[in-house]
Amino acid sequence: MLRPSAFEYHKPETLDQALALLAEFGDEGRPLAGGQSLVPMMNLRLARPQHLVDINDLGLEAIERDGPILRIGALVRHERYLTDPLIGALMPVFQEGVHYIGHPTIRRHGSIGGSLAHADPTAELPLLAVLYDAQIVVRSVNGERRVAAAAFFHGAYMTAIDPGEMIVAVEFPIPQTAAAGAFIEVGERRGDFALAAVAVQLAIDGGRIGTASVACSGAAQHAIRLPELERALIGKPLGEPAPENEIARIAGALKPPGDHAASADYRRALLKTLLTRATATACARAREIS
């Protein structure tokens, strides 16, 4: 039977109490939210925290618009994004990507803060945070700081979170002009870990692509942006097809990791296909709303 090593469970009543416990325990303490990633790792003894700090009742569950920012509390569960009107209206690519997260039970219990802190290299929410240039808000007893998503992920399961810190919110810039995009992912089975995924967001400016954001997972040890492809898209008339030759060249230069699930060559070919499809879909959707 798989079971975790011994640990102590703590149930703080306020955020300040939770932060004080995390400061006291340092590397030996971990926040516990949905537990969809942490608990399996503990059962396999890949993670052995000596203290779990349950943060589920600390009021970090709001989705709020504040001017040009959409702020999502760290404890918002994945399933809320599928019906939340702000997400659907302001960030449809985000909503599309959430459909690929695991299975209904995982979406019911998993939280955005937990997903970002876990930093699985092919998880959907880290990819979407990178796509949207999100700011990840972390707090400790020493105060609060914001870390850009592009700088937050240091590698597979490695982040910029320091001992004693926890994620309290994620802030997404809201597109200020009409925008369209697409999210496509491939795994061995629906709900499995992704072999690769691609997300594209295009802002429309007078019949052309004004700005572009393209991000992918499966190409490195964390989600990355593809600025060269973004530059190739900016300024393109919406009536033109996606630049397949540029996509093929850029995808061919990627150096994805190989593992038991897929070789590096397979992932490279898969990323080329997904980039082509996602970009073409985003361009088609942009034409529909222009």
The other form holds:
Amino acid sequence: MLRPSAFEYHKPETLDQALALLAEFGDEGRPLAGGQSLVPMMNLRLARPQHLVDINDLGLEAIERDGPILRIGALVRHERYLTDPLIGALMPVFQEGVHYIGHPTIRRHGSIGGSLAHADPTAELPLLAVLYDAQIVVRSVNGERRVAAAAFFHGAYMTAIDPGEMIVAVEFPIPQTAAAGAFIEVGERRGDFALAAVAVQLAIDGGRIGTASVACSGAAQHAIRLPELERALIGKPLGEPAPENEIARIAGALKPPGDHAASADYRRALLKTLLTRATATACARAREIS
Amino acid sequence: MNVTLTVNGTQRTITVESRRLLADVLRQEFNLSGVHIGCAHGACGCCTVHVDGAPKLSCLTFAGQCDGKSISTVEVLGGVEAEHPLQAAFRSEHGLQCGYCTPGFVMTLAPFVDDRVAEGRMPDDLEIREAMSGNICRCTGYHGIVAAVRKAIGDRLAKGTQA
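Compare with the form predicted on its own: the form predicted together with its partner chain:
Full assembly next; the chain just shown is listed first.
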């Protein structure tokens, strides 16, 4: 039977109280938000925190625009993005990716802070954070710091969060010109963690691709960008097809991990297919809106 | 720790260890054996109950987190005769065989059915399948479950009731 080991439960009413508790417990304490990642880890005894600090009463639930930044509070639940007008209007790829997160019950309770802190290698929100160059805002009793998504994920289930710190918000730069993109994922079953996923975001500049962002999961122990493919896309006229030969070459050089779910060779082939499809879809959508 | 739970309409204060899962407390302290535990790590959906009206996995919820909350299990949905229209549709459409996953499916899908009836809209099969994607059934192959959801919604839309 899978059951968690013993812990002490704390439910602070303010962020300052929560941070004080996390500072006191250090390595032995973990924040508890929706529990959709941490509690499975505890039930499997892969995580055995001595203290759980339940942060669900702390607010941190706003999605707000602050100039060129969309700031998402750490406790925003995944299902919100599916109907949020700001996300829908400004970041359609984000919204497309959210459909792949778990299933409706998980999306109702899981939070962005929890997903990023858990850092599953193929989870959707870490991939989107890397795609959009998000800044992860972490706070402790010593103050606040921002970590770029590219530097935040250190490996499978490993992040830049230090003991005593917790994520309070995630800041996404809002695309400043018309943008189009695509998000495609393949898993064993709908709602499972992905074997691989690809997200593409293209900003349109005149009749050309102005900037391009391509990120994938399944190619490493955390989501990565593919700058070589981004460079191949930038400047291309919108009517041109996706550069399939270039994609095949770049995908062929990837060194994805092999595990019980898929071999490295299978993942590499899958990534090539997903990169081809996502890039083609993004290019077609960019042409439609231009 | 002490927690006060309102379970299927009855309020009780109990003392629990903080590590106790809501699923275990409902089964052992409240004798609600309709709360089934399949995987105990959030992958199968069997243990779905309603916490303050919304479906939640009781294997990923500590009882201690539910202080002051209202919890419903499958036992209160259609009574001992399982008379909820969705339960009736599961029977008529062969939506269950061994029945182990059924309470979870029913608790996940009952609010989905209510929402679609309130909208006056029959969802397509893809939408129904997304709604039930967190629940695993090893017997039926899911077709009967999709049919049951369609019947539960269709019957109520035909009657024009919001019941």
